[in-house]
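Single chain ahead, written as structure tokens, the form predicted alone.
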Amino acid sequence: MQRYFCKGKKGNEFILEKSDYFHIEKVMRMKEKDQIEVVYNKDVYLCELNNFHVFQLEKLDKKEQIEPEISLIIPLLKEQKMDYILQKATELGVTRIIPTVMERSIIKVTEEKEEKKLIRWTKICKEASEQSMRTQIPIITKIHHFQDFQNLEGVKFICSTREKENNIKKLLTKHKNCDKMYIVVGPEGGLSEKEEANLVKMGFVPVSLGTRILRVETVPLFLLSIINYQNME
């Protein structure tokens, strides 16, 4: 059943984005009294169309597992790479996205495109949360840099190509029951030493992903699915 996000709600109806109506009814092709799944401050309900308004039929039980914060710290990239990363890691469940300027990111945003970028990233954001049947849209940060990462509280790692003792299986054993983590991902070429020393005197820990090098895309993809695994019932 498809699902949509709510920006509000009047009486028994629920008011969706135009682009939604516009998926409803182009997109879809649904008929009057075909239903859908509505979610409302995280809860979620089944909906029925009326003249293309959506109506509240029932509250849902919601049936989610325990799974801990997970904030991405990724590099500005290609808009595919970028595309992509924010697509597949809504799918696999991160809370929070927090695009970084990087030494070695060749992707530079001036303050006059940020914001259009965040829309256009928070919509591809929505969209894989329905598609995912997720109760919940990560959060878009605005481009942060390294230095406001201090005093940051949870497990705070760096995927390095450095580090060699400390691999990603003996860290999350060693965290497994942890609420929240922040995970820094470099850009093509990895993080220069000057930026991991920085990230390690603010508490990161280094850790290897193993022996093969993966492109940046791949990394967040490869870390959740760990993760998911590790944290299933």
The other form holds:
Number of protein chains: 2
Amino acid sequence: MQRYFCKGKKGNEFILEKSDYFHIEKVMRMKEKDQIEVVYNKDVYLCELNNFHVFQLEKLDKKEQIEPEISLIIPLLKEQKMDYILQKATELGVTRIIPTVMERSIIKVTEEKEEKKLIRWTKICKEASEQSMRTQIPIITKIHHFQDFQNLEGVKFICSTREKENNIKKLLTKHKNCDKMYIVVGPEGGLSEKEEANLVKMGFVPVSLGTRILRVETVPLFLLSIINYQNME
Amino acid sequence: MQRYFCKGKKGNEFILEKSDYFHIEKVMRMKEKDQIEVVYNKDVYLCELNNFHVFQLEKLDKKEQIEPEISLIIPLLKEQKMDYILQKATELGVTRIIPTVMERSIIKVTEEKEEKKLIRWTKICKEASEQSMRTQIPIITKIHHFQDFQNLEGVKFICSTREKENNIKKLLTKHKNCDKMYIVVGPEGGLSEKEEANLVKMGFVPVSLGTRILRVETVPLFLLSIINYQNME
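Compare with the form predicted alone: the form predicted together with another copy of the chain:
Every component of the complex follows; first up is the chain already shown.
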């Protein structure tokens, strides 16, 4: 069933985005009494269309497995790669995406452009969340710098091409059932030695992802896939 | 270092594809005595350019971890999704990709078009293999039908949305260190009950991929990621 995230509720009616009403009427071509699922405060409701207003029929018992809470710290990338990471990471259950300025990233985002980008990125994650039937939309934060990551609580690690001993499997096995993770993915060309050293000072652990050479946009998928796998019963 | 797969060797000279010579000269703008890596019969050689001919300097000791041998049986998909699977699956170490006619796949490929497609698909895998420093290019087979998969040797399973008990983790744990896998990924809308039943008769085991709802093009990446992870030391 088609699922939408809603921004508010008036009595028994859920208030969706304009674009969602358009999607329901023009794209999905729905009719009177057609049913959709609406997510409100992470709860899922079975709803019915009435003159293209959305009314609650019943609350459904659909919960998403949201542990651990995963924050991806990623470089600024070309639009296509960025969109791709946002969409796939959402599908694979990411909690938070933190675009971060990194030395070897060639992409710059000016302050004027940042707000536009954030709106666009959030829209991509909302749509991906609806398609993959999530009950929460990942948070895309404003653009950060590494110095913002002092004193974060949780398991913190860097995907490092320098690290040879400690690999992701050892780390995830050690921190099984942790409830919070911060993961740094470097740009093409990797993090600079200085960046990596500073992150280590802040308590981030460098880990190898194994012998395969992965593109930047593949790394978040690889990580989220194995974290999902790790947490499977 | 830039890596190319070569099609032949004459004494000390490696013979590349025309497009590779073009890439070396016009795209990479390489000069006399510049060095590249050439893969020949799964071995890697350090080479030097001499008047845009490629001459062996020394054989390098670079081996790719190629176990287990993974064959992906995938539906015919829209070009963009197909390209995407080919590229990412190559990056993540797939051995063989078997495009297969499936009931609910909307894409049809005529015999005349099949050859063109295969050339295109193979080119994508060659380039992805070079970029991800593999020592072998995945094999893209001609288009198959399910009845071709009688009597395959190895661990054979279906990614099934119907299966609730047996999941991918149980299966991979059970078959740790297996050397051959055949994995069926269904189209949008999944395999039909009939298709799944027939595959089960042929010895394919249905497994669940967990609670996340993944797009068809995400499934091969998810699978290859966790198989790489499973085989990590």
